[in-house]
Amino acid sequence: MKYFYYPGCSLEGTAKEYHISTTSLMKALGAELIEIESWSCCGASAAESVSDLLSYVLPARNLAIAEKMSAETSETLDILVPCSACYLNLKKVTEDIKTNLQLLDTINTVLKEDNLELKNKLQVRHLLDILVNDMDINFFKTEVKHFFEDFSVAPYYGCQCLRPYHVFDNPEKPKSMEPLILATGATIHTWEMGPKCCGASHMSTKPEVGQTLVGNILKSARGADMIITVCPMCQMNLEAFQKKISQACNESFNMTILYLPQFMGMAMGLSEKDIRLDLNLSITKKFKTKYLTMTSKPVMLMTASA
């Protein structure tokens, strides 16, 4: 397995643990990631409110660079994107220019200033899609060192890796994470919140809306040992606001939130530097104790919350 890799801004900042655990996991699975040279911001959720064209040109620039790298190496590789917002923005460009040639011409007029041209030759894929459809699940099972047999996992997909493009899972009843979780010996927490919105940036702009949505997710996850995510925004909303939501609702929400590659890396016995659990904002003492009881391998969980 070999891919172009677009980490995006969040994975170099607030979601650094997602970047590190993703690259470590893919290496352990035998995949090679080639980071897109001089990549830049895809526009996140802000560009579209400023300029519709900007919301296309920013992700298109990264796609054009990847195509240029592909031409130089004579390798046609898929583009692996861990961040769901980045995935959605890049995917939107590749889909819309298939039927809107005028848009493609306009984008290329702008890209020409950077000596780039987009031809739409490469496929944009989410990390979860690649783990589910490209990875040999039987190989992963043979590499599992620590089995989470007494753990219940709530898989949380969020919106952007599922909608509006129905590529690798059912956006209403997603199941793609389940084989990966079951391969570790863990059980799947029964709930309906996997594809529900966490509020995204509303947590900052309309906190009462965001807190209500996240509170519903956390409440539904009660009984699980952890929630697994594949999106930096979802991860931040679920882990960073638990105390504030608990105070607002007069209820206690205290839940471990992990990225999927962190969880899979733990199962494979990857080192602390490979998964960086110390950067997570919400790892409970209960989870820490249960995990350390499960394995004799020491793992640093210095940020464990009460």
The other form holds:
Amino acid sequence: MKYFYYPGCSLEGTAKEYHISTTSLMKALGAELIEIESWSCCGASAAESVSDLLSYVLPARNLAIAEKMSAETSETLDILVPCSACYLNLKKVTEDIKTNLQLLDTINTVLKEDNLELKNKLQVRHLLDILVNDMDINFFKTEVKHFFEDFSVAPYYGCQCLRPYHVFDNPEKPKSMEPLILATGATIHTWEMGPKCCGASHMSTKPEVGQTLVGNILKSARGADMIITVCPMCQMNLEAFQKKISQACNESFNMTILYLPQFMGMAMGLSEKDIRLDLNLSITKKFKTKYLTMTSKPVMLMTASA
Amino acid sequence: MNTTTTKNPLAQVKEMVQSCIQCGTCTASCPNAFAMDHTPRKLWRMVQADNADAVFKSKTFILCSSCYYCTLRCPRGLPLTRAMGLLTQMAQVQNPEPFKQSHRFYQEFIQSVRRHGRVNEIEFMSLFFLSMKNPILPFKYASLGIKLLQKKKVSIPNPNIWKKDQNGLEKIFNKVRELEEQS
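Since the structure above is the form predicted alone, I would like to see how the form predicted together with the partner chain looks, so please show that one next.
What follows is the entire complex, opening with the chain shown before.
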């Protein structure tokens, strides 16, 4: 397994632990990641509201650099993207230019200024897609050192890795994370909130709306030991505002929120510097104690019930 | 884009939602509909009826969080999330005052990308606060900012990466503007 890697801006700042745990996990799984050289911002949600063309050109620049790297090495690699918003921005370009050749032409007129050209030769893929479809689940099972047997995990997918492009999972009833969770010995928390919206930037711009949406998710996660995410925006919304939301909803939310590669890395026994749980904003005392008790048990050869 | 756009600001969006049958699947699927002044279904009707004033006074499109449920489920296959995005973009021109804050926010964000290639949160948030000239605004973001700073979760631009490529990105931004002024 070998991929071009587009981390995106969040993974250099607010989602550092997502970057660290993704690269560590992929390495432990035997995959090689080649970071796209001098990659730039995908435009996030800002480019669309400033200029339509810019919202295509900014992601396209990164795709064109990856194509250039691919041509130089004669290797056609998929582009791995852990952030769902970056994934969608990049993916949107590759989808839209398939049918809109005039758009491709305009994009290339702009990219020419940077001596780049987009030919649409590479696939953009979300981290979850790659873990589900490229990773050998049996290999992962043999690598699991710590069995999360008494843990219940709520898989949270969010929106943009599922919709609008129907790629690797059911956009209404996603299940792709379940085999990965079961392989660690944990059970799946049954809930309907997996594909529901966290409100994205509402949490800062329209807090009362964002808090309602996240409050519903946290409420529905009651009984689980943790929520697992695959997007920096979802992660931030679920972990950073639990106190405020508790006050607003008259509840008391205290839930552990982890990135999927952190969780898988923990199960594989990767070191603290590889998963950086210290950077998460919400890891409960109860969870820490339970996890420490689990990891202090002697490692035994067990077969996961999955 | 074309001459009809300048005459009717809603023309482009109207074309997108022309075949809307008013079934309301979008409204029923929208996680933010509870907070909107007009439901998405009603907004499309207003667009179809060229009621630009009412459309740009509405808060409906800025409450879209791009979850793509409506786009996924629309029985007519209409690009509704994209239509909401376009309305947000246009509203900043048509009815700037209520959208001043989000407009400044996005402008400073993009300017930060233009300078560094990537988002530099500290710089862009500082410039955003300065441009809003509102001394209370920074406090709204303070508690999260402090949490992130304590964990050193803010990006620091790497000048070594950007020295060689900055010019290329600058040329890209200039070309985009040039093409947009032509159209």
